[in-house]
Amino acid sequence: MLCAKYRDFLRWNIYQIYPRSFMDANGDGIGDLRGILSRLDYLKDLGINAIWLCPCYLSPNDDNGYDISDYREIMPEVGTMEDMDRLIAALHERDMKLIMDLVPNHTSTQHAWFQTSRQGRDNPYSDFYYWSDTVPNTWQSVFRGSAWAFDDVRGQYYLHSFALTQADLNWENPAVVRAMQDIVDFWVDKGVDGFRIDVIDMISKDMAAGKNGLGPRLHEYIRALFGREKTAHLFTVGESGVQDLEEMLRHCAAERNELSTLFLFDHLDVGRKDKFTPKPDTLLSLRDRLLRWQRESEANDVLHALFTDNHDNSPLLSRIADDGEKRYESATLLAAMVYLLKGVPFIYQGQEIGMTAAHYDSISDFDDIETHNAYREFCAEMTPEEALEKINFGSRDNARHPMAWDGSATAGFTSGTPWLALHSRFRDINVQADLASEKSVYRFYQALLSLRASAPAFLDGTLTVLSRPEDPFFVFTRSAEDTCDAVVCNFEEPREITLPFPCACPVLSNHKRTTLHGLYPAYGCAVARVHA
């Protein structure tokens, strides 16, 4: 059974905010902390009790905040430290938590550490980064090209696993470990309740390995951050490429004092050959991948992270279901299929109104550095039109367009000019329209999160799968104490589904069901209490 601390985390319903794109309070076209503050009651009403903020530290924004130039300052575009203090206080007044995004693998090359380090080999920050007289391996940047770049000032190569302006920190240097501990402690003293840790598996390197990450001292470094008395109470979730059970347990087993949970990403590969290339797929693929980690997590008493979307991926809805005529049914089916499993729910902004992938006719509508690098490479191999189709499918900007609050000229996001193109479907898919609709995705999410909070089975209950592997639907129960709740999720075609026991009238459904048994439409779902 999960330890007591982790069982408490099961009650957290976490909403991920991309600050630049959530709500702009001052009219400069960029979302800000005061904008977030103005929408806290919207989130509270949804059933959210924790928010995860993508980076809002001082940054030149080459990678939209993941290139940090000062971990103790707020970027002026999103506000001030006083605004952050007010946001933390307002969250805690509402009994809501704050999770900050920690980026420990790299800093901006504009960070004072790097600027000092590049000046020579005999200053206190000389070994804060990886420097080499020659290129020591064939590692590639995630954003394409060699991961090594030559610095004219120092006369050596430095490692950058991402953009040229994101230099990797050298965690082999104890001073780097202490500096990052100080940063964590700074934010804990501010009242932060947890951290999402960016590419946590990359902070330990093995230069002789074929690829970056999962180095020999990784777990030592994680414990140095979060295994201390001051930080052991925090909720921590790591972004990692882990696909192996044993490595997952090394990160998340409670007795190791490392992370509360990990994001496991293999289910996000459904519907695509690679990030920019679609492939035919079915909801069976999604179900099977979800079940793999659900069973492993339950069998090993580890906390599982439940999610479908984030700031780095186009909406799962558009890849694996129907984002057109049956958008409501598809969005709500995915919600039931994922968030009624056991774990901590993470909901990405716009997901609660069924936001889809966007589509644009010009590369100028995109901002993301990874997207522009990929587009240039694609154009060398295919026509610009074909390259743009790939970008429309896989760009990270699909998840970063300003939040659509209404159908007005700037979507209710700003009174100015949005920093990034508005979503191509914002006139039809926005908060105001969704709340006015009989088929409201928001209200379904609201009911689902309320159900999770009120039914013990959906928190720490046992999962039992009733459908067979070959069935084109997913039926399972969650049981706890003396209660049992059944969930039916039908897939792409209408289907007659009968359960082997009597049930009460459904408490949640996306098509007004009065019984759990019978004919289900495509993407139909329902939840009901099982009669004893």
The other form holds:
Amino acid sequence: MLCAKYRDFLRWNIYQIYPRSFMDANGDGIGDLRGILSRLDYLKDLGINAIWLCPCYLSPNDDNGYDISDYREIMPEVGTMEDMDRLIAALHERDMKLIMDLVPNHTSTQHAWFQTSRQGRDNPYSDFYYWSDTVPNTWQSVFRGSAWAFDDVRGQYYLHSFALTQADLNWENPAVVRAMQDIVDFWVDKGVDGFRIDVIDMISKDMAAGKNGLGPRLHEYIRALFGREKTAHLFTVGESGVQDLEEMLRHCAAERNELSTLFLFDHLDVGRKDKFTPKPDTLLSLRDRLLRWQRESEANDVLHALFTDNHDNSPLLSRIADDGEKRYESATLLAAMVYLLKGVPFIYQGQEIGMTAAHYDSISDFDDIETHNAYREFCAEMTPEEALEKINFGSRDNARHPMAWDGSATAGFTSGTPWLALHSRFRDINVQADLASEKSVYRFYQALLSLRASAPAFLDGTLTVLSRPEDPFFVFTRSAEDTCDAVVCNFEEPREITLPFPCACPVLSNHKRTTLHGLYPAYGCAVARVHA
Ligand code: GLC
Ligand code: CA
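Starting from the form predicted alone shown above, please give the structure in the form predicted together with alpha-D-glucopyranose (GLC).
Following is the full complex, with the preceding chain placed first.
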């Protein structure tokens, strides 16, 4: 059984906001904190009770805020510290939580630490980063090219696992650990309720084994951040490259006082060979990947993070289901398949209206640094048209277009000029149109989240899978002390599904039906109370 603290976290319905692209309040074309404030009631109505904000700290924005130049300041594009204080208060007034994004692996090269560090080898910040006279290994940056760059000022190479301007912090230096603890404490004192921790596994390197991450001191560092009295109440979710059970347990077994949960990514690889290359796939493979971690988490009393989308990936909907004619059915089916399992739900902005991947004819419609680096590389190997096709498929900008609030010229996002091209389908897919439609994805999510809140089985209840591995559909029950609820998720083709027990009339479905038994349309799903 999950510990009491984690059982409580199961009630958090978390919504991820990409601040630049959520809502612009002052007309400069960039989303901001006051914009978020103006939409809290929209989120509350959806059933959201916690938000995760992607980084809003001071930053030159080479990687949209993941390159931080001051962890204690708010970037002027999104607002001021007063706006942040107001947002925290407004959230708490509504009984909502705030999760901040902590980036401990690297800072911007504009950060005062780096600016001092590069001055020489004998100042207090000299050893805050990895410096070397020669290129010590062949590590590659996640954004392409060598992970080592020469700095003219210091006359040495520094490590950057991401962009040139994101220098990796040297956690071997105890002063770095202390500095990051102070930053966590600063935000805890402001009242934040939790952290999402960026590439947490990379903070400990294993230079000897040539591994940029999952190094020997990783767990010591995580405990230094979050295993303290001051941080014991926090909800923490780490972004991780973890793939095996043992390592997962080392991160989030409750008694270790490290992280509450982890984002595990293997299910996001359905429908793609790599980030920029599609692969034919079916919902079966999504189901199998989801179930693997459901079983592991259940057997080991670990809190699981349920998600399909984030700011680094194009929407799963477009990769694995029908984002055309059956868009509503596909979006709602995915929601039922994922968010009625056991774990803490994370919903990415736009998912609640069934937003899809976008499509553009020109590379100039893209902004993301990873996208531009990849495009340059692709162009050396293929025609620009082929390269653009790959970019349209895999670009992170697919998830970063301004939120489409309505079908007007600027999508209701801003009164000015949006910082990034509006989504290519915003005239059809937007909040206003969704709410006016009989097939509203928002209302389905709303009903689903209210079901989670009212039926105890969907929180802590036992998961039993009734369909067989080879069935092209997914049927499961969640049962608590004296209730049992069944979920039927049909996949790509219409078919008859019969269950071995009588059920009440469905409490949730994405098509009209009065019983769980019988014919399901493609992507049909339904949920009902089961009578023993
Ligand atoms: C994480 C973030 C991503 C960012 C990278 C570097 O993967 O989710 O957006 O670019 O870390 O901080
Ligand atoms: Ca703005």
